[in-house]
Amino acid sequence: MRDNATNSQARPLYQQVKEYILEKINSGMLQTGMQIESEAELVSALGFSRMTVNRALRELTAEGRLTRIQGRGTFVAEKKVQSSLLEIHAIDKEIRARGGTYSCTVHLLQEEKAKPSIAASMGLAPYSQVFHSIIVHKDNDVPIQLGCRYINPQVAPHFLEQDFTKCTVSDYLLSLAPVSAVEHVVEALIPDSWIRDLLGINGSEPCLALYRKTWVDDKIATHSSFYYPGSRYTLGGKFVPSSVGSIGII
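Coordinates for the sequence above, one chain, the form predicted alone:
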């Protein structure tokens, strides 16, 4: 193969390199944690330029399929979990559906006075009573999500009486009343130290943060923040336009 291929219909050369590597991964020839061929070896095997090979490796790394370690080489990355962005699913079901072992640790479950910022976001009076939970969800004992939720007591008056090691917060709340509206905002960030400690990540690893508000009828039921280690999780979603020029998520 040559970088100066004349067939204008051919796939981009860097894409061919990506497909060559992905075929080995998908076939099981290369498994999680295994080192792949070096850039020089790929150049020699495929006949492409080093620039072409480098681009392919950079893109596969950005897509989470490879991990590049300075001075050691390039390795097959652990496959990330993907969670639905536009739907509300209990995380225990997501984990078990792909063959994992679910567990969680409840770090906080209490009634408290809502700070003005939380109260405003939930349409409540400042310092009115809210329920607050902080729970870390794990797959095979590895933390993959920290959920920090504020719950409107009018929607779930018996929230604090539940054992959330046996039933997820999502399942419990959805059993009380259907959600009438959902708002999602996502950002990438370096989380606060207490979040890093509970997730077991270092200070340089970014997280995906999902901020969610839910409504039951005309009441804001929950104001939640979910943190996912960037190396262990991805968020995705599928949506269908409800009409021309608009998107519906409910």
Second form
Number of protein chains: 2
Amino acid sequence: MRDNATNSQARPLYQQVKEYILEKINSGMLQTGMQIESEAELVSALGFSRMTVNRALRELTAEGRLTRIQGRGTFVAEKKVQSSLLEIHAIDKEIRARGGTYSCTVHLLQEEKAKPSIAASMGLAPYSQVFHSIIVHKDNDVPIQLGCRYINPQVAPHFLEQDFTKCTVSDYLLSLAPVSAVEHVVEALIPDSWIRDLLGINGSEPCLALYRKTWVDDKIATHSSFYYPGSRYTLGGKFVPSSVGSIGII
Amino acid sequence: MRDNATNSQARPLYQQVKEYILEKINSGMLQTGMQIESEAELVSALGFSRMTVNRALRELTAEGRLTRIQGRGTFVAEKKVQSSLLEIHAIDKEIRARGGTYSCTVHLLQEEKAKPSIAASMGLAPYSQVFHSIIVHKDNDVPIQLGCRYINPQVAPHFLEQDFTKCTVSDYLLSLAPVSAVEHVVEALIPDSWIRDLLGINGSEPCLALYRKTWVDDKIATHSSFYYPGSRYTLGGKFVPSSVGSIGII
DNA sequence: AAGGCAAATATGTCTATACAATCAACATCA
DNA sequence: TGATGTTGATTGTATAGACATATTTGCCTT
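What about the form predicted in complex with the DNA, after the form predicted alone?
Below, the chain from earlier opens the complete complex, with every other chain and molecule after it.
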């Protein structure tokens, strides 16, 4: 019931099933939206057990290549360029990984009443109490990134008592509770004067802004990052499909 | 051997195992790097079969929450904020999905000798022949994005014969061969005058640039996008962990 | 013709069993 | 001492069988 000899060296059977399907998709034999063979048909065509075929189809579905509907069948998903899991690494680790020396300056760390626009983006009533921090991250004492956070006090009650020159805000927040959702928005802008001052920008060069909104249950924290002009940031790294591992320098 | 009554309604058993592990991680009982119970221990602790436990641990590993080493054990992976699969959608579909009317203008479509810097980024010898296209994408006839591509002729031999006002370049390229790797870099810049002309920018406003490098086997295609100033782009959408589905407006 | 029921088909899950592959630690032998 | 083999623990893969659930189709009844 096995036929590994003709095939190449010792690839798992479920992997062979995945390649069999992908080959049909990539060669154009199976087009977007078309129904593919049922599990039972694949079993009799390939001679593997149903559980093996099922695993292959389940993984291809998780990877976004197929769509399955119970009772109907399995279909080829729409073709998209898709990067791997977008992992957001802490800036201090990124700097150290590049061989730099990380340091940071805490310019503001206080509780305050949120302006209506801020409060609205956090799902709070206007002038609710929120924590606010402004921190400049430096590589070899050169400012690289300005991070501005607003945090719902319910997420991190002891936020003000932390020493964020020792442990980054990200590390602290991640240690408290699991993140249930994230959203990222990126923008190019000419920074305001207070940002220019803190980052040490002279002219009116454009800088990259990255806004992150993080949900912990239904509590929201926001994080606005402004990067020193001229910097380039890799968003997904080179990746091999269906692997997890790329890096976002953010 | 089942105990679904006390637990909530009809969640699959492997899902219950996943939640059991995640609960231990999120509550802090299991810290980053620590070894978790072996499959055999989970089997006797939870009363499910080993295959069910194995599926749960396998999926948590694919989702980046655990690390498994054959012969050693299963360990808690480093905590990261991770977005879902970053899917790159074609700009024409994005504009139509927002209710706009898409159109585009092909400003250049030719074969040329690649300058050394371009050739180097594509892994080609200086002054190799490459295809070069410059296309402006519009929403209701307002320029939104300028796309500039260099393509290895081996990837798309009939590139010059296509009518890209009907079918987008992305759709055409994706129909030819599967993408084996992708890399994205984002930058803020003051656009050159030729970009300002094509996008209809008057002042010296900053715009967002997104550079994409795509591998098809070892052949490389590059794509530089410049967005109209003031635009904001969502990178991962709000997402629920370990689901595939968010959208990148790019 | 309309409604309802049953069968066929398809995916979703779970289990018990088996064997393979890898690693660490220990024991053995030269 | 150093090299080598053995053993136990652990993960990785594969299978057959069973039952659950969802969808479609067609037949049968009214």
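Keep in mind the model is a prediction, meaning the values are calculated, not measured. Residue numbers count along the first chain shown, from 1. Heads up, when I say rigid core I mean the largest set of C-alphas that superpose within 1.5 Å between the two forms.
For this session: Note yes or no: does the Cα of residue 72 move by 2 Å or more between the two forms after the core is superposed?
Result: Yes, the C-alpha moves 2 Å or more.
Problem set entry | Per-residue C-alpha deviation between the two forms [residue 221; rigid core superposition; Å] | So the C-alpha of this residue moves 3.1 Å.
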